[in-house]
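A lone chain, given as structure tokens: the form predicted on its own.
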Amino acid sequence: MRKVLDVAIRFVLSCTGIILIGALPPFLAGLQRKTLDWGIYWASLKEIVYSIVHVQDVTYMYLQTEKPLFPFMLEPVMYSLSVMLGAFVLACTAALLMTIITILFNYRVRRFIKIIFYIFESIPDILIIFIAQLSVIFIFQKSGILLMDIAALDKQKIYLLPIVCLSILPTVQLFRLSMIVFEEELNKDYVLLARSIGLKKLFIVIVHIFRNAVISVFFQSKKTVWFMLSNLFILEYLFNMGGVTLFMMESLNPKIFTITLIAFFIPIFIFYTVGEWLIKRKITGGESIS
């Protein structure tokens, strides 16, 4: 019961934070006139809360036509979530595979690989997207084979290249994080004991270290999701995707912005809440994880 209450409190506080931020634009607009009118902020807050309570009555202007926000809003939200989820799964899988392979090398080789990834992490995401699109065009010019769509046309939905581009830098981040966690586990007593009785390093890494390290990687991956969110706008803009960030930019309405952001936040909150519950139940037997 206490855990359910904790989850409920975290959810309410998170939604409250989104609402408080969503009401800021009209308030901050007063800075241009060098005035801050708290009455405008309060009125904006009341309008947002009223819209959330009566969400079925909220409308949205699309091509000079008034449409109900639901279910129109769900399409861009689900599109962006599917791209993010695909990129996140791809990044986690690639990072863990590379970590398992790298951890098998000696210290000097591992250090060299980590330096390369450290340099690679500094590459701007916009440059990665640009290089990926140019590479697809170059291959098409040379072979006549279009490996994947480089931009969406009209209401077309593209997935493969956006997912690959969005996953590259998170893969690097998760790889560096995984290497730290795996190397910490490598020096623990149970690993030294396993090696002393003759178990192979690959067996120890996959069977013992992986199970313990993946817990820390999962919890630390929240930062990676926030990083992916920050890159989502650039991605959707450059690929002309009809995702959630461009949907919010088109409306520029505090209540539309807030409701859309909450709708986008809820699946991510559920994903991590269920993930934490499963990890504690299946791996640690329900004990709290520090």
Given for the second form:
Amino acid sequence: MRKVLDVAIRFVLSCTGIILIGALPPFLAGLQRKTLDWGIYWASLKEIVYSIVHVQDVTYMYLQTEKPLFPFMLEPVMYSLSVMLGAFVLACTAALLMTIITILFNYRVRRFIKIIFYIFESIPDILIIFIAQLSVIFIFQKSGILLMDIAALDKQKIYLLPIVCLSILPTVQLFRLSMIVFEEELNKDYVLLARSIGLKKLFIVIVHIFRNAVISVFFQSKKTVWFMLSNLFILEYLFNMGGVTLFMMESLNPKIFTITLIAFFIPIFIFYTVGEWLIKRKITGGESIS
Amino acid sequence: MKSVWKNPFFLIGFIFIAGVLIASFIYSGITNDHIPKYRFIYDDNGKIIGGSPQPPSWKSPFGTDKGGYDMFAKAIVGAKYTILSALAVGVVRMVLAVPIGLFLGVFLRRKKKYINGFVDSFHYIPLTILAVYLLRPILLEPQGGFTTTIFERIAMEVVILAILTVPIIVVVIGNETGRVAEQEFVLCSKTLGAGKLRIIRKHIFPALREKIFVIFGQQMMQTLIVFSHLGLLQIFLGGTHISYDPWMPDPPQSITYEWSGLIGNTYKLLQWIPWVPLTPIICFALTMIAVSFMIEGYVQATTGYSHYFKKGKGKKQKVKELPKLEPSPEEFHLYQKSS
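For the form predicted together with the partner chain instead of the form predicted on its own, what are the coordinates?
Starting with the chain above, the whole complex follows.
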């Protein structure tokens, strides 16, 4: 019961935070005239809260026609979420696989691989998207084979290239993260014990270390998801995808902005809360993990 | 602790950034922001053999854009605005977040759970979209021109971008502070009668110094990413100049040549003249790599191990060799002869 209450409090606090931020722009617009009017902030706060309570009545302008927000919003939200989930799963799988392969090498090779990835990590995401688009075009020009669509037209939905592009930098980040966790585990006593009774390194890594390390990686992946959100936005802009972020940009209006953010926030929040709960139950039998 | 100035990683990063900045200032000082223009390319007889845009060549290392302006000169002129603004954002963030974080970690440890829950909401808002959303009313030129000066706009942008992530840094620093505050040496100092302020000053801050530098570097890199995203969405550092000419509107332009303005709407030209959009992006990439090298170098120099390559064997510490003492037979005496 206490735990449920805790989660509820966290949820309400996060929503409050989003609403408080969502009401800022009309307030900040006063900076152009060098005035800051708290009355405007208060008014837009009230407006946002009102429209969240009466979410059925909110409309938005699309090609000069007013449309109700609610059923129309779900489609872009689902599209963006599926691209993001796809990229996240791909990034996790790739990062963990690479970690397991890398950890089997000796120290020197590991260090070399890490230096390469370290430089890779500080490349801006736009460059990666540009390179991906250019290389698909280049392959098309040379061989006539269009590997994947590089941009969406009108209502078309593209998945493959955006997911691949979106997953590259998170893969690198998660790889570094899991490399640190795995190497920490590798130095622990149970690994020594397992090796002393003659188990193979691959077996220890997959069966023992993996189970322990994956928990830490999960808890620390929240930053990566945050990073992916910004990345997703640019991706949708460059690929002309009809996702949620584009939808937010088209109607830069505090009400719609806030509602879209909350609609996007809820699935991610559920994902992390359920994930945390499952891990705590399953793996440690109810013990808390810091 | 070795001096950071002897660490190769730190030096490479520092020299790159300082070099670019100095070059930028010198170039502007000498040529007064003049950008060379090669509208047509002539051969030796004075015949036109080509026009702009030109691909990269020896004369213009990054090529020229559609108007024949040299991309390399533009990038050099713009470097100082971009790098200094990113630096300023990082500094403002740390100046605001470090004291609040320390305060939070020491005084408000009971309420930490609620503060964390509130700040958690920031992890679900894409930073770029928030920045676009907040900066658009300030940076897009309204009809009839700006009412603010360029430095006011840059200052506002820096402060707003800085405040956006302050809550997250505050929580990170607060958690670290809490972790240090539970260590034995702090408890010991507390039993000896040290006040909270003294503990912060003498124990917690020194323990967090490396962490703070790492966060500072990461924040600077993140700011550069946000600048590049904002450039793509045509919100330029220091304001976007918009032409309201009803007949022939020019594309939105940056007032200075800073890098996000150079990205602008050139990304649509990626397939035809890739060097134009790639120049500012590569500038961003190089600066970010330089900053991450500085972080790595700093951590290696101050802590002896690596931030990114944690838990390695590390370098073997040199043991100071003692002078060898060869025992000589004369040093040995028999005190008692056994019978």
